[in-house]
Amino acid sequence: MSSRIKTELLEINMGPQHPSTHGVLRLDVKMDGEVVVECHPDLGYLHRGAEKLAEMRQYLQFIPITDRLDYLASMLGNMVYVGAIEKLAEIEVPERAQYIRVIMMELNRIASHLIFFGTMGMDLGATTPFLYGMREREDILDLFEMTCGARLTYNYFRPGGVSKDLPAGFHEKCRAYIKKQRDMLPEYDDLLTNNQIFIARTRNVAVISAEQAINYSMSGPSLRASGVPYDVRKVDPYCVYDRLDWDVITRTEGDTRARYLCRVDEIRQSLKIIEQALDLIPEGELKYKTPLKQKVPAGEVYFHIESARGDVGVYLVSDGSDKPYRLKWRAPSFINLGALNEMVKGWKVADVVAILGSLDVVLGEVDR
């Protein structure tokens, strides 16, 4: 009669101070000798109330806020913001601001995904492709900062605008950018994307199926990643995206590799959305005259866009004063985070990296 040997799961911490885990987040993770059997991310680590710090403050004095959330996307999270004050207002943005919000907007998106791309490189033990996405990141924020005056955290766009004009020179130094730019991605996919080791770690890992993600209300590039064409920018249009010639990426196979070629790919589609912009922009006013103390009309409304991680939204109840009565953000980093235990049952250790790595979270947003 053979004798069964019997074991225990054993249960490990990874983070909060792990960098594999992208920020203060604690992934309590169960497991059956190497193998995932559970894994429940533990958050509030980075919890700043900022929900609630919004009903202290003027609509005004609340943007630098925002910058805050996903703060590797600051102009975004400026817009979804600006834009439900806009809505419940029916304030009108003047064309000019619409495009430069455009411009500013794709720039962010290209800065997140070089540093999703530098971060999931390193993940896997990669350290160059960092350096490379840091090199071209700061040429964006060499143009932030003649912009704006600032390089992470913007707050530049205003309710009914912009707070001031592209400077003199921008639009040469960053079509010199979008030529550099191209000419640098097909080294990035020499270096990594081609890379047989990085092939090897994320083909066919953590597949999520289009029905999955829609259940478990994913979006963004891990949501087109398994094949649902769902952009904001396409199926509720803002600011002039409807008038540009651009492109949903969307894959099929749903897994690690995907999600990863899904953001590579966003950064060609927004470097054509730039130059658009950039040959299409009109001269005129830069934002609708509104007080300083800004009064928003009583009542409630949605407004949402397509951040560099989802659909990241914004719900806003006014009562008729110069500050939001309540405010909820809708974070798809937060979200997207839902679906990881799903993600990474059966896998390795190991993968439980490159899989959260691929979800391209931001703990600014997920704690809030």
The other form holds:
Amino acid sequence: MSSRIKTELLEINMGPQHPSTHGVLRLDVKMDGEVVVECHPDLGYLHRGAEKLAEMRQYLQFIPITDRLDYLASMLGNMVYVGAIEKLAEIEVPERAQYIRVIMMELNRIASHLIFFGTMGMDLGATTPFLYGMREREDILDLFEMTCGARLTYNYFRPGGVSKDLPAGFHEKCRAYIKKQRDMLPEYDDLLTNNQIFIARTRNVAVISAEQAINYSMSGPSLRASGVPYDVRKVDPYCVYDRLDWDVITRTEGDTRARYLCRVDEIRQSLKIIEQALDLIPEGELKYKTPLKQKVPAGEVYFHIESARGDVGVYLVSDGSDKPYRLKWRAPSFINLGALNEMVKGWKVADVVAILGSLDVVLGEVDR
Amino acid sequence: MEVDRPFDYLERFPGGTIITTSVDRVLEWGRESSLWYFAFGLACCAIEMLMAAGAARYDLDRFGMMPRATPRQSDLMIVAGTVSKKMAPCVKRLYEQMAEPRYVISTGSCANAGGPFADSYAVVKGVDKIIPVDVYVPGCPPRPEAIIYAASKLKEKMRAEIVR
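For comparison with the form predicted alone, kindly provide the form predicted together with the partner chain.
Full complex below, order starting with the chain above.
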């Protein structure tokens, strides 16, 4: 019957203004009935020319822009840029500053995953997880605010250390937060992880094998959900991650649910890292003496770290002046988004939202 | 008598209360108490403005402000974030789709004047180049309290005008 009816593909447009695209992403979805045949992300709605701006700014002046690329995890953006300068200029970072960086980065990773937890629930029609996630995130933002004065864009890391020391009372407040977050995580599981509707919408949806994920050069929790234990913190350690005891979270299913579970479990691991860092952090000076007009010797360098979204890297070329000659930002969101077409093929249009949500892209980083 | 709220016209009589007001005042009161905003997050500010301000601690809902996903159901458009040149036509079209009377709050340095990206080739230097703006909120990003303050300023403005 159906073979005699002439049908044609329907092309629909998701975005650039759409509540579920996590920003200004446009998806060009070709559908056969309700089934997705092809899906092309159209990027560039948030293109701000950050890489070009780097060439117009002095080294320290570009740190605020790195906040605004992956704006859910600004500390990690700071780190990868500052780390590249340190690697090229061979700047030693005092141990106390290393530990402060680890604490800040892991707190920010949790904050980012909490937003993921909330928006993932929201994409599938549950509004309460969002309120839960944001409530705990506010506690992290309080910690950031007392440390560096900002809630979202921190501008805290400097080549050779951090801009100021931890304030009085940080340790107690941070430990109180860790305890609270640990107590809340089972509630998250009751609310969303073990929710029957959530399971039905995510289990076995958009399975991507380890081989495919590697071929698409995916990284971060989206890759680890397919069973590849690749985490830059383990394979190419920076700061003091090699001195701390924690596990790389992997899952084998490679479906939307596995990508979700990977992130929720990473919150637990990050809490573990912060707790150890608070125990081990040495007293001492920060030795922060970066000149305002930082000069970096001529040469080129690639430095990468594990951001909340994956393997974020900076390729920096210096000609010896006070401005970068060229800066390339390897954005994990952008690369993970490349696999979207492969993942959504054959799924219903309503699943596109869930699958895109499970990739956890940040458009500031995708478009740069 | 100049009063702020229609219910200030409460007059007590023996055996009950009478409210005397004008239709305009009732309309103003209704409009300012259900300021549904168009959740239009463009960049970083969206996290503070749409997410943090709408969530548990700051809770814009208690001012009658509800996020809507479509411009056709909104009274207020909060432009939060950098308006790139590629996005600018969409911003203008979405504004035109809103029903009148409509208001715009420009949130953050980027939407006000380009912010830290003002010297970029790809960024519109202020959303007021393409649509009229009622309230500007400075900050990069502004705190959620600033959004609440901006909304109260906008309500003052709404109270002062008569819509036919």
